Each structure stands twice: as structure tokens, then as C-alpha cells.
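This document opens with one chain alone, in C-alpha cells, the form predicted alone.
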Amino acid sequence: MGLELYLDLLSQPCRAVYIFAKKNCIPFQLRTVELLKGQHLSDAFAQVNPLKKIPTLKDGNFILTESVAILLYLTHKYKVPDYWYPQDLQVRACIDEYLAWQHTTLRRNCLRALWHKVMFPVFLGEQVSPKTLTATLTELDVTLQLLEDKFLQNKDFLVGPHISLADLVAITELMHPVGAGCQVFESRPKLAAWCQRVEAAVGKDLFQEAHEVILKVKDSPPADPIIKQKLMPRVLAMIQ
């Protein structure tokens, strides 16, 4: 068995490993895992991944689960432009930088937008007070400068004049809110001008189809009690 990877698109992770693989022309076996079903909490993909998370590989009978190591992997494993992880020293640790910060910051505050105004009201049946949704989008606004300030600035891509993992990963963050309804990009003009180079650098059919389940999240169904019992705890504990 070639290479396997279990994703649900509408998880940003798993968008970032997609779009990757599909972009390099890496062969994979596509498991999808539906998130909203329950389907990663199952006993049986508990033995593909005790920790019960997507997205992640398996080749052969080696299993990876975590979306950095796993695009690290194909990078090292696969002939993939340099670009992506340069052999230079420096931009390589400016791409780790980010890869470090996101994850306590713009991936929280990106996930709770996405659930504090779409799928907790729309999904779970459950209502998220004003002043909550208020603070949460002011908190990702804050988060979204200090992308700009720090990462941004007036480069082309976050570490220079090429798209790197770093921007692949911060883009699939920032298409949770958008597709939550936030004006993400409107007030940002440098903001958006950079997302239009990383979807013109991954090319816009693939882009498109990888954001296609995010995009149309306001139209989920409402949860099945049963499901929404399984899923509360983890919600709650993913966007703390």
C-alpha cells in the first residue's frame, strides 16, 4: 500500500496537507475522515490514531500524526521545490518560526471565530453570547496585525519573495473565518493582496476545491444529539 493520508477538507490541517500533496504531484490514497460525523473519535480509526486527530499519513506501516511533521515529511521525502523549505539556514528558521507561533494564536483565534459565530449557533444548537462573538473577533483583528507586522511586512510571501509552507499553512488558517462570514481580508489591503499571490502560486482550481467544504460550513445541518454529545468536549477544549 503506496501512500495514505485521512483528512476532512474542512479542517485547516488537513487543507494545508492536501493542497501540498496535490500541488507536488505526490501520489496519495485519499481516507476521508468526516470530522462533523464523529468519524475520528471511532474505535476503528483509533487504530490508524489513538490520539484520535486528523489529519494524518500512513506509508507502508509507518504513521505520522501531526500536519507540520507530516509536511515536513513529504518535503524531505519528496523532490519538492526548494521553495518550500528552503536549504538556506535562516529562511528555514523563519518558516519554523511561524510554524512555532501559529498554533497558540492564529490557528485559536481562527477556530474560534469559525465555532463562536457558525457552528456552535448552526451546528450545535447552541447560542454564543455578544459580548463572547465581540471579544473573539477582536481578538483574532489583533492577531491579524500582528501577522501583518511581524510576519508580513512588506514582503511578498511571510518569508520572502517565494510561498513557503509558512504561508500555505497561515492561508488555510485564515479561510476558517472567511468562511465563518468575517471580513477578513476587506480592511487589509496588504493582507489580501498577499492571499491573492499564495492562491495564484498554488494555482486557483486547487485552491478552490481544497476551501469548497469551508466556504459552504454555514450550510451544515444541525448535529445529531448523539454526535454533538461526543463532539462537545473536544470543541471546547480545541478553542479554550
Given for the second form:
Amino acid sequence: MGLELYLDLLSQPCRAVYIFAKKNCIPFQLRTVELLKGQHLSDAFAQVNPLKKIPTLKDGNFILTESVAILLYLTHKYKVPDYWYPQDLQVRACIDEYLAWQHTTLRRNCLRALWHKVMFPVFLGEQVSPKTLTATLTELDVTLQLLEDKFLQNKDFLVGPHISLADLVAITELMHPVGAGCQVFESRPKLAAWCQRVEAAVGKDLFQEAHEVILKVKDSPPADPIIKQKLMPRVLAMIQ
Amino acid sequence: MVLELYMDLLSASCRAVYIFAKKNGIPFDFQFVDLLKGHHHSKEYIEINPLRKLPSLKDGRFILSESVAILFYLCRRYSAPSHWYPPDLHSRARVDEFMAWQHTAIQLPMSKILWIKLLIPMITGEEVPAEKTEETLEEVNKNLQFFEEKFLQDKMFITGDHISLADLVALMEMMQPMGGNYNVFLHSSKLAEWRMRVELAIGSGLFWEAHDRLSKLADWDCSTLDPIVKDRISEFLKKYK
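Form predicted alone done, so how does the form predicted in complex with its partner chain look?
The complete assembly is shown below, putting the previous chain first.
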């Protein structure tokens, strides 16, 4: 059995892994795990990943979680073009720096923006106070400013003239609040231009295919009460 | 120009970088940035790292933040022995996986324990509600269990027979609650045994040297805390209540 990728394109890290594998023509079997149906909480999936999270990679008997680790694994195993994770020590270090920084910052704030703005009211039927929503969107704003000022600056891509793993991980995160209807690129022409460049480097068709689900997320039907009950504790823990 | 490492050994991330550099004989200038005196907010330090976080590395004109990135950089730049970051695809992936997972699963909750058990009561004079404390400890225990079952299993170290960057980072973070006299290793003998092995692999002298400042944190006279910093902390602490 070849490489299997357990994904749901609703999830930002899954999108990054999906785009990377497709872009680099890495052969894999897509195993869809539908988050909004609670499929990641099934006993069957727990056999694959007891942490019950996606993306998960299965390569023979080897199981790997964490999108950053998966991206690096695919990079090393499949000998992808150097620009994704260059040999140059300092450029590589800048990518590592971004990939470490983003866990508790952009990832967290993009996730909260989506859930507070859309998923709680639309999918879970739970009201979010205007105060909470404002605070979340303000935090996102601060993080976006950091992304521009510290990482992007005046470069074409986050670590230099070429797209890298850092850009892929960043863009897939940003599409979360975009899917939620946040005007992420309004009054941020630098970021908007960077987004265009990343989309072009990935390939417009692949980019749009990967983001079809998140861009329709506002139309999600409300959760079945049983599913809602199952998902709630994990959602609350996830967006802390 | 010698490598500069901007650190305060109160921080788990700084201890990981310090121990790694010392253990591997990497020459560096220790630039002490005193967290307790708020020096990470100083004009001089903001020029090094506008995010005001530690550790930072300065190698000539090249500046790098994030301890995980710094550790990988040092490994490669100074050709550290390969067991620290094994070339084997699966072992390396396991280190990468741990390094990604630990940000939210280990580092954050361990740091929270130190705040709840020591710093909040010390700085604000108030205890954190028992419910919040219970919640945090539950999360920590759950994640320590995952750590044992998924990363450690029945091996000596995370990647097998030798210490790697993953063990170093893991242990530094798990030591953080010790600053508040809370010992997470009482939780399991497997964990305690692993902890001993990591300490011995590092060298007990170096290990305890790195933990000296943390072990004295309870004696810190926080009345010297800048009132502006104290206010900032109180604001930040509201989320624990």
C-alpha cells in the first residue's frame, strides 16, 4: 500500500499538505476524514491516529502527524525542488523560524476567527458575543501586521525571492478568515500582492481546488445535535 | 565575530539552546536579557527581536528567533553529532513531529503551571481559582500520557537509543513547573526514568547549572517589578481567572 494522507480540506494544515503533495506530483491515496461529521473521533480513525487529529500520513507502517513534520517528511523523501526548503542554512533557518512561530500565533488566530465568526453561530448554533468576536478579530489583525512587518517585509515571498514551505503554510492559514468573510487583505496591499504571487506559484487551479471547501464554509448546514455534543469539548479545547 | 545568544535561563526555550551549545562546545557570547527586570522590552533588545521574545541568535548580521529554529541551525552550522537530529527519514520525522506538537501541547501548559502555582500568587497576591488549576493540571496529565504513549513508548529516548533535540526540548519544558515546586515526574516512573536518562546524557553538572535560576525563582523579590510590567501581567493574567 502506498502513501496515504488522511485529510479534510476544511482544515488549514490539511490544505497545505494536499497542495504540496499535488504540486510535487507525489502519489498518494486521499483518505477523507470529515471533521464536521466527527469522523476524526471514530474508533476506526483512532487506530490510525490516537490523537484523533488530521492531517495524518501513513506510509506503510509509519504513521506521522503534525503538518509541519509531514511537509518536511515529504520534502526529504520525494526530493522536491530546492526552493521549498533550500540547502542554504540561513534561508532554511528562516523557514524553520516561521514554521515554529506560526503555531501559537497565525494558526491560533485564524482558527479562532473562523470559529467565532462563522462556525459557532452557523454550524453549532451558538452565539458569540460581539466583545469576543471583536477581541478575536483584533488579535488576528495584530498577527497579520506581524506577518507583514517581521516576515514578509519587502520580499516577494516570506523568506526570499521564491515560494517555500513557509508561504504555503501561511497562505492556507489566511484562507480560514477569508472563508469566514474577514477582509484580510483590505488595506494590506503588500499581503494581497504576496497572496497573488503564492497562488500563481502554486498554480491557480490547484489553489482554488484546495480552497473550495473553506470558501463555502459559511453555507454549512447546522450540526446534528448528537454530532454537536461530540464535537463541542474538542472545539472548545482547540480554540483556546 | 562570535555567535551571540540572547537568553534568560528562566525560559525553557533558552535552557534548551544553552545546554545544546555548551554540550557541543559551540563558542558563544551569552547575552543575558533579564526577563524579571523586563529587559526584553528594552530598546536595545527590541532591535534584536521586535517580538521581544527569547531566545534570539545573532550570527554576524544574521538574526534568528524561535528556539526550535535556533537548535536546527546550530546543529547544521556546527555539524553536531547526528543523534541530535538523525538523518534517518523516520527518526527525523519523529523529532519534527514532536517539535511541532510541543508548542501547544507541552510548552504552553507547563508554562501555565508555573504561572498558576507561583507567579500569579506572587505578583498579584491572589490565588487562581481551583477549577482553573484543575483544568490545567488535567490537560498537562493528558498530554504527558500522550507523550509517553506516542513519543517515548518503550524506548530509552524519543528516537531510540540516543538523546535527540526532541528529548532536550521536552525535558526543558517539563522542568518549568519545578520553578513553582511542582514536579510533573511524580506522575509516572517511566517519565521519571526518562528524565534521569536525559539529565545524564546532558551531564548533571551542565543540567543543574542551566536550572539554577529557575530553582531560585521562588526567592525573587517581585516588589522590584516595574509597575507598568506588573499591570501588563495583571491584564494578561485575567484570562486565567
